[in-house]
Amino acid sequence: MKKILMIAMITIIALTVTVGLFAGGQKDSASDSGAKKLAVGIILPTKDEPRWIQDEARFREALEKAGYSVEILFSQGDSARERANVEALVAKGIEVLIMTPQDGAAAGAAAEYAANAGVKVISYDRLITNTNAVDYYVTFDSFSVGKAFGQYLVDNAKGSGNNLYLYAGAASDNNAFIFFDGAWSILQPKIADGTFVIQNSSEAIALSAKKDLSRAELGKIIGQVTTNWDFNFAKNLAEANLTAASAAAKGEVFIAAPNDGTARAIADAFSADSDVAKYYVTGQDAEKASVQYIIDGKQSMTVFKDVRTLVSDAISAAVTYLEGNTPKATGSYDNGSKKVPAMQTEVITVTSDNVKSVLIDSGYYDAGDFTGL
């Protein structure tokens, strides 16, 4: 009888330990059996941009709250490494892949590798192009981001002949085209009527009478003003533009910069030029460094894209797929091979006037992260 009771107690203890393993513990690694299983792998493009470190932190935070585990890998700007990351995650048995491509077109083969293994592919923030292997796209409304750039500059311009400098993201990033197209849709009428004078792109000048540009036409302009999403490249390009510009092309200037990192680099270049009396410069992502720049008057605005919402949408879509269902979409994007169902998140323009209410009071950042609030 004692022996039977002993066996029963051991069985109960073993069951308790097993249940405990699936109910709690560490949740930020795919190898952690102490978390509820979420068969999801996440690939982000680089650790060298604050934006993606921010996304990584938000993913970990959201997954921890939800009780799921995940493995997050970085491609470090290398499409070959990105492909290797996909293969590694597929080998570990993921059922859903969330990926921000380094190069939208080059990522197509990696997405197809995952899809051929039965993995659902969610394109995150940047669209994977020219493949049918993308099941879903979670994104901010990129066209609205660009429109916010343009509207801010238009709202602050007075009179005519205002000096305008245009910059764009990487030509390998589909979003760079959408951001620029959105900005152009607002700026072009004001270029055509003489409110702005373009100072750093002959291609943009040649197309200045045309509001709706083709992909090829956008590509011509972006080819001249691309920053490649690289801070040093952006600063060097801005300095080259300023060296080539006359004093009359400086003074008060308006700068359409594509994101916060490049905005800070470009702003530093313009502020160092003695012929620049004042500048207005756009940005996006609400990176901490740029929030401080806005507080200090060194960056004019940023477009806040609440990563918490984007991450939540991506996780929700992943869970929906894991449960055998299809996530709802609010729109679609043509990736060159198919119309990809998409969930779009709205954006907010942040300036010194509302930086505290939008970013601090909402709990996105802590006030102690900044000085001069």
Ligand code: BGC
Given for the second form:
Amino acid sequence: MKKILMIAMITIIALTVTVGLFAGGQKDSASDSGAKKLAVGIILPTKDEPRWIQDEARFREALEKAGYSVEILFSQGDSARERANVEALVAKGIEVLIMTPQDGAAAGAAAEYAANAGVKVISYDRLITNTNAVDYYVTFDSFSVGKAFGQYLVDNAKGSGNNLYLYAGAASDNNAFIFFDGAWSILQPKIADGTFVIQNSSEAIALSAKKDLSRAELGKIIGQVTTNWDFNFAKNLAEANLTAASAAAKGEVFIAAPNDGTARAIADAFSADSDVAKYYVTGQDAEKASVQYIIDGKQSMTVFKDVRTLVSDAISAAVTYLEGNTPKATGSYDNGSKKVPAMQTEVITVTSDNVKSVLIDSGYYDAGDFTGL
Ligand code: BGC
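Same protein, different condition: the form predicted on its own was shown, now please give the form predicted together with the named molecule.
Okay, now the whole complex, with that chain kicking things off.
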């Protein structure tokens, strides 16, 4: 027993020495790739959505290019696992944490744990809410993402009485509110003037005379049309909406879907309904599967969020912190406890007209990954 304890002690000491080397700019003794360990940890919400696999790949690509290695952990949709990931990285001596919270509010305590250990916390894409323990936020212009959904549907609707189906992201994600708010800012006047008729949300109908919705009002609609960012949930909800709708509420339909994964699930449900003659459906993330859907005419648009920019903003903010400085901000986001300095990136609407120039010719994706281009 004593011997085992001794071995355990020696292992802990050896680990501590290794962790001691785990500092900015130091050579990583454990790596033979020649990469230096950066005292940064990255936590992403789930491997189950291509969006976050994209971010992981782009982080690895950028870090490799810069000659750094860092640890990237996934929370698999579980705030408890996210907290354990934070604790593990803090124990390894990180000085900066880059994290996309699974649930913005639930992540507050984990962020505080890191901050109490002297770690700088960068919120990546999703805001950690209701805590002071977030130092910086790198984000896309999420309001514009939502506006792009609305604008696409408005541009394609003719006359009046067009059937509109609304869907939203998870209520635990601050972005879901911003996307919906952006879409509503464009759609609401067109609902009020009769261009669109909402077919799947009594809460949205009840609020349809109001352009500026409070968070609580947005929450009421989102509560009714949330996909929880889950493909199966989205498909079931769309099917339930279609079952409840009359044939007259189908025909040509306009669907505000909150992201690519849910857009494909919702599109599949609508295309399987024989009363649906034609549908327009939005999305975001430019996931490869949705790029193929756009080429095939099964998804109408996506909003391209160039993850490389977000990754590079996050890495340069982290390096700035490691150097003892404060990264530049272009604005701020109120997280309920403080105004978090933020760096915001623009987004691009992609349809079949520009899919090749924006995503292939630009080198973002290889043409060989798609058919029928
Ligand atoms: C991100 C989207 C993503 C969604 C679901 C949002 O916070 O901004 O890009 O599709 O989460 O993971």
